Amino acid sequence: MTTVCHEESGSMSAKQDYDCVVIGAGVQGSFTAYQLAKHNKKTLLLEQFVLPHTRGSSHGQTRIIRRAYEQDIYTQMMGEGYQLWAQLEKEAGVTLYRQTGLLVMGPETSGDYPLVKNTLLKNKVPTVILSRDNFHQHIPNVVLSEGHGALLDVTGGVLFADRALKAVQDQFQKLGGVIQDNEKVTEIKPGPVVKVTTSGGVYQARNVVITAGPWTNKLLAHTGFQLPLETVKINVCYWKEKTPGTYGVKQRFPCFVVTGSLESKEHIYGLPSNEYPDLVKICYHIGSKTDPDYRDLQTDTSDIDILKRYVSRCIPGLVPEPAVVESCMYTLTPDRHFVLDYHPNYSNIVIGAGFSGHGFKFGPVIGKLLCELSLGEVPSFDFSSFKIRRFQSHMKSAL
């Protein structure tokens, strides 16, 4: 599919341009590289590792989508989010998307709870009120605090996370585009034209966006620049339950989020027994410094036993012991919010980064957006909260 326009003097590798050459092969960039197919533009999706991987942010089977946030702006993104998932759903023929609701539990009157609260209702986004007297009716194997509020956001629910990347990833190669993967970076060189070397080839192209997730700041220093990011790795905790089915998407056992308990003052978050039987995703939505590159070396456990202490006073129906770890990682901006922007020296590069833990959902969005940052159109939203410029205190002291 590609073609070969010349070959460097002295050099075995032949460059090939593109459109646009994407770099990082997640859930962002696979988005980001299908929307610039869909306008026609000749693209290049790359991937440092041999396709379908799990050293990142994007693997594994569940994720939890919802618009219950503290801040207008996510839940209004995602009101779009859903067209765009169903729309992918349509265009590849296979589900991605299966709505349990999410409960979401809280200190009623401080912290993150009642920030969520307003902006659903706020938004109109189908939402019930739990009192603690129809808590139990609803939920029968929850503890609900003392203190505590609940509600359901009714659009909530679990996307399968690997099975909606392999769908964008076919359906922007059935659009013409081009994935490239098993070829690490190895040098960005900046122009009116910019030249991309891989282990595996030269690439050129009039734009080039960056969605390398924990590796964003290896590239950007190419370009001579860095952003405030800290790479964390998260343990994914799966847990047994003791009846088989309990806690199951069967039972209508919904995702749910915690923002504080008293545990932590961090989110915990879980989603039904579906992709392993009997077992329970429970995560905490925090996780230790890693190198990217050495994930595995960062052992530290002490996540896990908060969420012990917290499935053992609130969810009894589950074994206190977690029965599967698995390894992720999430990328995290001092406000952690999300960033995407232009280069601040070179316009025809994009960044998309810093998705902290809670940008899966956004894929279809964020690609859509990125794609029109990087063709030079009016984004579709107001993307003024993400923008690079808010971390300059923070960038001098990365620098």
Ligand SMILES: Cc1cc2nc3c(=O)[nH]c(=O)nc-3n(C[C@H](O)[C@H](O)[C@H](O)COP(=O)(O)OP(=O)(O)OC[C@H]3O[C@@H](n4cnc5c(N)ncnc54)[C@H](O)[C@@H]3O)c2cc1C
Contents of the next structure:
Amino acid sequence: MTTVCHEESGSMSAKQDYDCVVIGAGVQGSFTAYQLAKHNKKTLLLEQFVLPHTRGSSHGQTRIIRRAYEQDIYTQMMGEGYQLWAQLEKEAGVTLYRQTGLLVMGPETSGDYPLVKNTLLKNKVPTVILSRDNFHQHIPNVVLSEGHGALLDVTGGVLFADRALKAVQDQFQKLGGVIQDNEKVTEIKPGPVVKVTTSGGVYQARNVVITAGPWTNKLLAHTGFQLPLETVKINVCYWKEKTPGTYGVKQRFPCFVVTGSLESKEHIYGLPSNEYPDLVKICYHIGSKTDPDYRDLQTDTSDIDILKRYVSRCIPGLVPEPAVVESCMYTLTPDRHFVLDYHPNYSNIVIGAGFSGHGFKFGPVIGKLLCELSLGEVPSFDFSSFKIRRFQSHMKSAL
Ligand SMILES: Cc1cc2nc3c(=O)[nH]c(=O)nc-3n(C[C@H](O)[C@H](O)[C@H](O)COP(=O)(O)OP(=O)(O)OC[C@H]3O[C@@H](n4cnc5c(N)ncnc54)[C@H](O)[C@@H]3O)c2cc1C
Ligand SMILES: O=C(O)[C@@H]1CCCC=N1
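Please show me the structure of the same protein in the form predicted together with the ligand, now that we have looked at it in the form predicted alone.
Then the entire complex follows, led off by the chain already shown.
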């Protein structure tokens, strides 16, 4: 059992016991805590900021959901992902997903486009391949670049991100889970019982899950370990429609990604106008290095220049100057694949990190896996691609 103490006027007063403490209430920590509570574990979810907040990676109204990926593993994980999102919609009585389709465009014979096409077809995902001749008929108001292929992942769409985070946190609390926000974890003392100190108290638990997004290495430093992670700031740009509704979610305009190649460095994605009237979200997938505690001091806007050129060339119905710019962060691994694993030195500490700018859609699947790892259960999918040992050479040089 777990003892929880709070320092009040210098004295320590005992509070509730917990089986597991989850650190970080972004999408991954919230789904992990929810799964643990579903398994009747007394779970505490700690968050440094007052919820909801906009300082990490999970805020904002929308995210893309898709099965279109270069690698089978993600396409297959999303098979279960869609089911788990639908389950949460049912439990919480809210709509979290809107199907729009995902338009994938990119150099037809090089880079990621042919890999994505192959994965979709191999995994029998409903897909429409668009020819240059019929592209305009299906997707008016978008210019397909010379040499690019185009296809539609029919399952793609928009996830209502803020609403989803609230829904999963509410369900967690309904199951008896406890959220303590405005409590920053300042120390982790590993051991058979892990001691977690926050700005508000001291907690002990047999199991801890670290889902701290861009702050992961700051927390892991307390355990004498570092992952090869890099945090980057993304300028989240919204572009005004010249004619309102041209690219609207109600007009069934799809989400889209432009895949890159060695020759074409465009890694761009967009979502239909929805959350702000007449504004389409279009971002560049490569950001500038930042410290999560000083995100606003990173003022590089070279990504916006790339986007302006792309918008004026390929999305002619938009004003090629962003009307709104917000901020968000990616936590990148060297290979852009996730970290889902036990701490290398402490088997009762589980780490979920490095979601590399594409983790939101997987939240329900990742929560399930991190819960299984924390409970010592056999994982329901093969997570070998996400293990820490793949970074052996990076870690040696980092330490
Ligand atoms: C601009 C942008 C667009 C994206 N688009 C998509 C998309 O279309 N589709 C998609 O699937 N994914 C997308 N992603 C990626 C996705 O949003 C992230 O992978 C995901 O949100 C990561 O969640 P997380 O829980 O790991 O991190 P976070 O959301 O950052 O959560 C970590 C939490 O830990 C808390 N924390 C950290 N340190 C402490 C501490 N010491 N004590 C207490 N709490 C602490 C933080 O405050 C934070 O709330 C996008 C990301 C960005 C930035
Ligand atoms: O994860 C996603 O689907 C989006 C789109 C591609 C780039 C990053 N995030």
